[in-house]
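Given as C-alpha cells, the chain that follows is alone and in the form predicted alone.
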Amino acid sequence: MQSQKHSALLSRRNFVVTTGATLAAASSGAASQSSKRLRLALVGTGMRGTLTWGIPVAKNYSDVVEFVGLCDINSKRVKMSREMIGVNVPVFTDFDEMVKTTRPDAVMITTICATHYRYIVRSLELGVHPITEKAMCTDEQQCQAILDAQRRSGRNVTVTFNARHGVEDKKVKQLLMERAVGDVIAVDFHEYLNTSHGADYFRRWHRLKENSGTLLVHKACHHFDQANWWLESDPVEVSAWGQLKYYGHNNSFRGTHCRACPYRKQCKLYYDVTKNPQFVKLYVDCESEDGYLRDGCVWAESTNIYDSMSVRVRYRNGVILTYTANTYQPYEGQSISFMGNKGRLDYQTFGGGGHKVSEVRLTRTFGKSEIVPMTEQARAGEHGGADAGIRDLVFRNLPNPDPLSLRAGMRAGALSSLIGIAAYRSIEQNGRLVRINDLVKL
C-alpha cells in the first residue's frame, strides 16, 4: 500500500512537471491527502463538461483531482450541472471571479469552441493551466491570440485529443513508426457522417461558423491532428471546396426546434430531445437563461457551414493528405488509407456507438495482405474508450513513458485548427491555396 501511493505522488509530481500547474503540495507522508490533488475548474457546463470532464473526473480520479468551482454564463446549467457532477463547490458566471475566488492549479475549458481561445488566453494571464477541449482555436486571430498568451506567460496549454486513444488509432501510429509501408507518399482519409450524428451539428451551436469555425475546425481538427501525429509533419499549404447542399435551406419547411415544429410529423430529422433525461436537465430546463435551443432545426436557413467538404493539404515532409467529410450518410463510418513505397496501410470503421466494426489492414508491397491483430482491448465508455485514455493521460500521466507521443499540446492544438482554418479560408477564396504560416507566426 506505501508503494502504491508513493507512486501516485510521483505520478502527481510529474503531472505537475508536464502540464505546469503549481500545487502547494508536500510530499511528506503528513501532507493531507487534499494537498496532493490537483485543484481542478471547469469552464463551460454542457454535454462535454459535465458528461465527459465532470461526472467521471468526480467519481474516478478523486484521488488525484479536487474540483474548487463551476462557471458557466448560464447560472441555471451551472447549477445543474454541479448537482450531476456531485460536488460541493461554488458556481460561477464569471469566469476571473472563479478563478480569483477558487485559486486552481487547472482549468478544463469545455465552452463553445469559438470561446475556448479567450479562456485560454485568460487562464494563461492568471497564472492557471489551461486544458482545453478540440478545437483550441477557430480562427487565426484566435489562434495568434494563444501563441503570443503563451509565450509571455511561459506555460503550456494541454488539448485534449482523444481520438489518439482509439486501440486502432494507436496500432496504426505504431505500425508506420515501424515503417510497416515504407515511407508514406500520400493519405486518403474520408469520415462519413450519418443522419444521426451528422444531423446533429445542423441541431446545435455547431451549424453557425461564428460559433464553430465550422465543422472542418470543430470537427475535423480531431482528424487533422491525427494526420499529423501519424505522419509526424507539419502542414505547409492547404486547398478545400465545401459547400451545404443537404442541411440548413435545402428543404422545403422548417421550424424554430423541434418540439414547437408544426411539421413534426413529416420531418425525417425530428429529434425528442425530452428522450434524455441529461439533456432535458442541462438544456431544456434551463432555456430560460440565454434561449438556447438543444433542438434546434436543421433545416434553419441561418446556417452558414458545410455539410460536404473536401480538402487537400500538402505537408513538410512531402506527404499529400486528401480529406472528405459528408455530413448525410445512410451509416457512420470511416477509411483510411496509407500509401507507401513498400505497401499499403487500410483502417476502417463502420457503424457507431456499441456497434462500431473496425479493421486495420496491411498490404504489403508485392507480398501478402492481411488483418492486423489488435493486442490491445477497447475500453469501455464513450468513443470507445477513448474518452477515458485522454482522461488517464491528463489526470494521471499515464502512459508514463510516451512512446506514442500521445500528448498534444498548443502546438498540437495550433497546427490542426489551423488545418480547418486555411481549409474553410480556402473556400471562402474559391479554392485559393492557403499557407500555413501566412496564417499566424508559429
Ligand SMILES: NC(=O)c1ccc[n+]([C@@H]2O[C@H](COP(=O)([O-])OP(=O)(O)OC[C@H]3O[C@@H](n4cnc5c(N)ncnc54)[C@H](O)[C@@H]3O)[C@@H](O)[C@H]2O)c1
Given for the second form:
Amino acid sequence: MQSQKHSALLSRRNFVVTTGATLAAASSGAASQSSKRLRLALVGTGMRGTLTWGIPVAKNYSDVVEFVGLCDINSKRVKMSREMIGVNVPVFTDFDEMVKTTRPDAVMITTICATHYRYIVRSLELGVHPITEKAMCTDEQQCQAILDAQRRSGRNVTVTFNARHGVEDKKVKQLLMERAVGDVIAVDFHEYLNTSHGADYFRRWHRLKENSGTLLVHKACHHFDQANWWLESDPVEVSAWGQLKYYGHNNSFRGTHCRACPYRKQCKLYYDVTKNPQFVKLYVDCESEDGYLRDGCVWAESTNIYDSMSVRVRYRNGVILTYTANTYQPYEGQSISFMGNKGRLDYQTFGGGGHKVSEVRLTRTFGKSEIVPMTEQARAGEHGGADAGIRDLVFRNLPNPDPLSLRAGMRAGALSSLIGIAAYRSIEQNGRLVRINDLVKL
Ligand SMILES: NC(=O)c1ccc[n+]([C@@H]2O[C@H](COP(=O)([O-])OP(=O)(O)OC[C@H]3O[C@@H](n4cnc5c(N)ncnc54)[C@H](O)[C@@H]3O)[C@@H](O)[C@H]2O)c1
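Can you return the structure of this protein in the form predicted in complex with the ligand rather than the form predicted alone?
Next comes the full complex, this chain leading.
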C-alpha cells in the first residue's frame, strides 16, 4: 500500500492506480489543488448511482472529486440523474464515448449486476480505474474476464462493500481479530428479508438470474464478503439448495405492474411507486425509453431466482459456514453466530432501515455472557451510516491506517461472488459440491 504522501506526488494524468487505497490517497492528497481532483465518471444512473454515488459525492466531496460525465442506456434517466445530482457534465449512452471524451481517472460502476464486468474490463483496457458496486460479477466467465483483464493491465479494481462499514460489523471484526472466541470452528449466518425489502427484488431486474446471478450473488455477496473478511480465509467448496415458493408463479393472479393492475385492491404486495418523487423522476418518467417498470409484478411467471436459499461453505482454514436467506418474512433481521473453541459471538439484528436494533453478545465457554458495548456512534445516512463510511474510504482514504482491512479489491469481489455462483451452480445440480477452484483460475 502506498503512503498518502507518495500518492500526492503522482500527477493526475500519470497516476497508476493499483489499489483502492491508492485511488483514495491520490484524490485526497491532491485535495487542496482543484486541478488535481479525481476526475470521476459514472455509469448506471439509477437509484444507487444517483442517490448514493451521485448526490452525496457532488455535495460532500467536491474538494477531492470532480464529476466529468454520466452514462446510462436510458437517455432520459441519465439527463434526470444529472439534474438531480446537480452537476453540469456531458451525458452519454455509450460508455467508450464517455471515457474517450471526458478522460476520467476513475469510473464508478452502478449498472445492473450482470453488466459490471463489461465496464470493469473496458475501464482496465482504457487505462481508467474501475470502482464497482457489488456484485463484481454474476457468473464464472465474467469473473475470469475480470481476472484476466486485471492481470493484463496491472491495475486493480475497487469494490464498494459498504456492509463492512456498519458499527457492529466492524466491532465483530475487531473481536475476531483479538481472538475473543479463540479459533472459530463454525459460523451460522441467517438473513431475513421482509415483504417490503424482500419483495422489491422480485419487482424488477433482480428476479431474472441472467441480470442478478440470483440473490445468492446480488444480495448474499455482501454476506459472503463479510464472512471471508471476518474469517480471513478463502472459500474452498460450496453446496446449496434453493427454491421459489412465495413470489413468481406462486400466486393465482398477476399483472404487468402495480399501477396498471386490476388486482391492486386484493394484492397484499401492491406497491405505489408514485409515492416516491425521486422514483417517479428516475423510473416512471423514463419508461418510454426502455420499458423498465420499477413497480413490476412480484408474481411474474418469468421469475427464475430463489426466495429461500440454504448454503454450506467450507473454508481453507477448516471453518464451516451455514448460510440461509429467506425473502418473505414478517420482519427484517440477521442472526450471525461464530462458534469458537473458547466461546461464542452472537450478532443479532432485528428490523431494518431506521428501525434497526442490533446486539453483539460475547459468551466465553465456562465463563460470562455479556453484551459488547459499541465504541463508535453510527453515522447518519443510508445503511446505518455504512454508505458514508464507504464514500470516505473511496474518496478520502479514511480510515488511514486501516487496521480492520475495510478496503476491498478485485480478489474480495471475486471470492464473494464466487460463493454465490458456486451456490447456484450447486442448486442447478441438485446440491452437488462445487469447488471454487473449478470455476475460475484465481
Ligand atoms: N451496496 C449496496 O448497498 C447497494 C444497494 C443498492 C444497489 N447496489 C448495487 O448498485 C447497482 C445498481 O442498483 P440499483 O438499485 O441502482 O438499480 P437501478 O435499476 O435503479 O439502476 C441501474 C441502472 O443501470 C442502467 N443500466 C442497465 N444496464 C445497463 C448497461 N448495460 N449499461 C449502462 N447502464 C445500464 C439502468 O438503465 C439503470 O439506470 C447494482 O449492482 C446493485 O447491486 C448496491
